[in-house]
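First, one chain by itself in structure tokens, the form predicted alone.
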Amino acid sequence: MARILRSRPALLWLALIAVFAVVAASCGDDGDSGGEQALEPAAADQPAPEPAPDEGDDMAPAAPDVGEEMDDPEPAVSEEPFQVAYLSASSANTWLLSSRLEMQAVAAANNIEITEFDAQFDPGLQTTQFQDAIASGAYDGVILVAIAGIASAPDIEAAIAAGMEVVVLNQVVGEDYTTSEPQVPGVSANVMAAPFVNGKRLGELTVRACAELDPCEVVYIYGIKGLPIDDAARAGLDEVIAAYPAITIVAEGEGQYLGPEGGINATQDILQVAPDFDVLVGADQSVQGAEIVLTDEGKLDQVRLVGWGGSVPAIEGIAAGRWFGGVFGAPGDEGRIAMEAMVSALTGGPDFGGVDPLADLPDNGLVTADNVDLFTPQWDG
């Protein structure tokens, strides 16, 4: 409305010009010598008018007024977040928690809003949960803390297929359990410390401390035999040990990732079988366990204890010499990489493939009293 009002005086000239044009006219008819003299009169009578505007002018916005307001820009619009869904194994594990810190810090700086799925450790609630997060529409992407392993295959290639992208974080979900690669096409990122790999590790620590040691009688604890990964993590330490007669397992147990609780049942029990050993070699829950009741047997000075998880307690223990070593665990190394491989997918960017966090760290991520001031833990134990 604002441009058609500031047109009307322009209109209101044209108008005028016109009525001076028909009255020159009559005073020339009453036999005037000239038209020309005839406006002199008229011309010096009244103000000289404005110059007509161009044609189209009225039409265009006028100067505004001293004093008049200008309308306030209106603000820029800001870019809808992506929505990413993070299916986590259990809210309440310890581990996954550093992983879901150093997510959220990268979605934070790269306008993404993570809404976290709780599974308990329930692979049939997962499984829920994923199909609703794919129904829904909602959501962009899905990083996944996959329980049920290669049944969470079909789960994937949905998402894929309904235009969302996909990282896997901390678990294998394929049959090969030696490499970090992604092994259900399409999915952006893998990243994990493959548990083969990580069991060769453990190997490689398990023959350091076994050194100068003939024979050396070592004792294995597993997080849950039967497990794929745990089955994989222990083939990948018999691969390596294999080369060294000296060396050979004596006793095993099951520490069940309880905390120290399954590490103190796991060490009783082994104790009644194999009262004298040189190693004891399990995750870090199972290992602080074990540390407590060979503190109380008045053994520990005869055993040297390797873990696997770099968690806090394992890294103070090797800085105070009471662990001889330990495979060290990423898991804010992991979330963050995770993140970081879902941004590059969300924007275009080349997909991250499978990524191992402990292949740059010092050592190969093995840690020892040599190394341990290199190391930073990530996560509680």
Contents of the next structure:
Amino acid sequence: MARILRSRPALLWLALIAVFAVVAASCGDDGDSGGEQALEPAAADQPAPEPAPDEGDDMAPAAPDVGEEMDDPEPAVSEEPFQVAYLSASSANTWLLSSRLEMQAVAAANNIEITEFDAQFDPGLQTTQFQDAIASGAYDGVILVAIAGIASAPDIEAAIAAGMEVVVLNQVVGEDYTTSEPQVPGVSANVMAAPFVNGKRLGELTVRACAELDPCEVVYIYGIKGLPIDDAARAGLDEVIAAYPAITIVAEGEGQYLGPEGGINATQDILQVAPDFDVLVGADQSVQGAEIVLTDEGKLDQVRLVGWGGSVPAIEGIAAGRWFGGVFGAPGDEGRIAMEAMVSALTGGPDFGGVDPLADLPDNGLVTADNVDLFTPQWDG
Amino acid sequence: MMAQVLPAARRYGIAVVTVALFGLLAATTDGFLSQANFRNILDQQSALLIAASFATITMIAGGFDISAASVFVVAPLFALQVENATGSAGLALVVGVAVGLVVGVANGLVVTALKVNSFIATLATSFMVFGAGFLISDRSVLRASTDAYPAIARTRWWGITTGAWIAAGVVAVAWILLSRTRFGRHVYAVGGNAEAARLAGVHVARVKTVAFALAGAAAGLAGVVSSSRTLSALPSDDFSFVFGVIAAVVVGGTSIAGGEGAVWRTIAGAFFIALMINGFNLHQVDPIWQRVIQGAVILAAVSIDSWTQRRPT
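Starting from the form predicted alone shown above, please give the structure in the form predicted in complex with the partner chain.
The complete assembly is shown below, putting the previous chain first.
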């Protein structure tokens, strides 16, 4: 038999595959082992989610009411820490790094241990990590920054079916880019500013930047055109400016999201076809690049820059008067709220549902010279 | 007449195509034929030209260097840490180039001493270098603390940025090195037939290692120039820079198999792609369609060049 297998490698591989299949089938479904630990304590004895402050830099949306006491008065805090898998799109991303730091602080205060999985922006890797986390039975909950959008829905459903609590952070999991509401049934919280809504915020700032200008020529720089979040944001902006016929988009570019270089190149080329535009709108990285070019060309005073992200350069630029304004970005708040939602879910508290971290910020998260002092940047850009 | 034209077309196919594209854009595109636009193109291509000119040498020598992307990203992170700590842009520049040189030497030794395929070896070193970038920067954006660092690439001499002047100098060095020195002749020999070169007395391992080292140093310099241009550096896993470099080299007509090519071809290839993108942007072609058309045009250009080089005179 051995001689036959050695002389027929294909048969050897088939035999190995067959053995693997039998072993895999015999393992069975072990989905209950991780879930039961998670849902013991009563909500009343758990740290409640923080209420929203009236003013200040770290404003958080109002937490949902805790509600009535639970019927089963189990010990408030399990002696064993809760285990939460944090499926990050990329551990090296500066935005998500800010989220992670805030997440860790909340977790540490609530007897939760986080295991981070770095998908390195690889959708296939994230799927593998998600499925491994479910199969391991080791986690009570998962916080997901989805790379593949709606393609993550089956894994989310599997996690919920396995008794895990799921919180979605920062990225849309679904087909609707206009809402922060969870789009997969059973998700405890969906913490993100919907791209279309952020686009409308950009549109409002564009309208303000174009005030008293007729016509007002606007340059729009995508991050990556064709990316659903980019297209949704642009749709939101278009919806707002449609009511202002004086405002026209005279040129477009693509800046990517990896630093100012894309914005530099796009702005250099755009100036050759549209040398006298009034407003430039784009993600913070692209606007940084635009600022460099406009400064070199001596045109910074003629153009009103509108950014998206609320990064350190954006807030500094607005405070210094070099930028007109920007839509704030709150990765720290996103991470904090996501973990607070997980705490609530794990301790029998109410689901947070859809949470837009910018909704309760001053002026709906629109940063201008008038209110820039109320904002503290939460990421480097 | 045709007997004279066709051989020239064969040899200089990519240059002919690039000049033709230039003419087409000049005739059809508002804003193309201006000093400002040409200065912009030179500025935009400066980092790529620096890296691609020495990547050409590596490829002619029979090597494939994927790590140019990681060096491009990470070298300026080291450079900016030095600049922030010492206030010296000059020292930062030296450190950035040195980082690339070290990586290049390591690549060369892995390929020659350990006999690892160059694609695999440089892919592996890429991951290590990218990781080092996240560590050295603590996963943060680094920015220049002095005015001298941005001045490396953003000072203007006769209207052209110093980044572009640096690129011109590097291209010239690479061109002379490859076409006018014994080392250059050895590069062609090693890439054409390493065994024959060895039998002829060429130190194959040394030639390859030097080629990788120079390519690494050039990628480090390209990274510093780029970060000077953008006033910052950001750790990432982004491989896109090396795709741009390889595209310029291959579109220019340098053979992936080794033994054939030239620096001037890479320059022509780089400018062909740059002119095409510039034309797209000036015509405001949808970025989505830019991707499709760019790929098709590159394929056509490479096919034409390949065909002209295969046909007998």
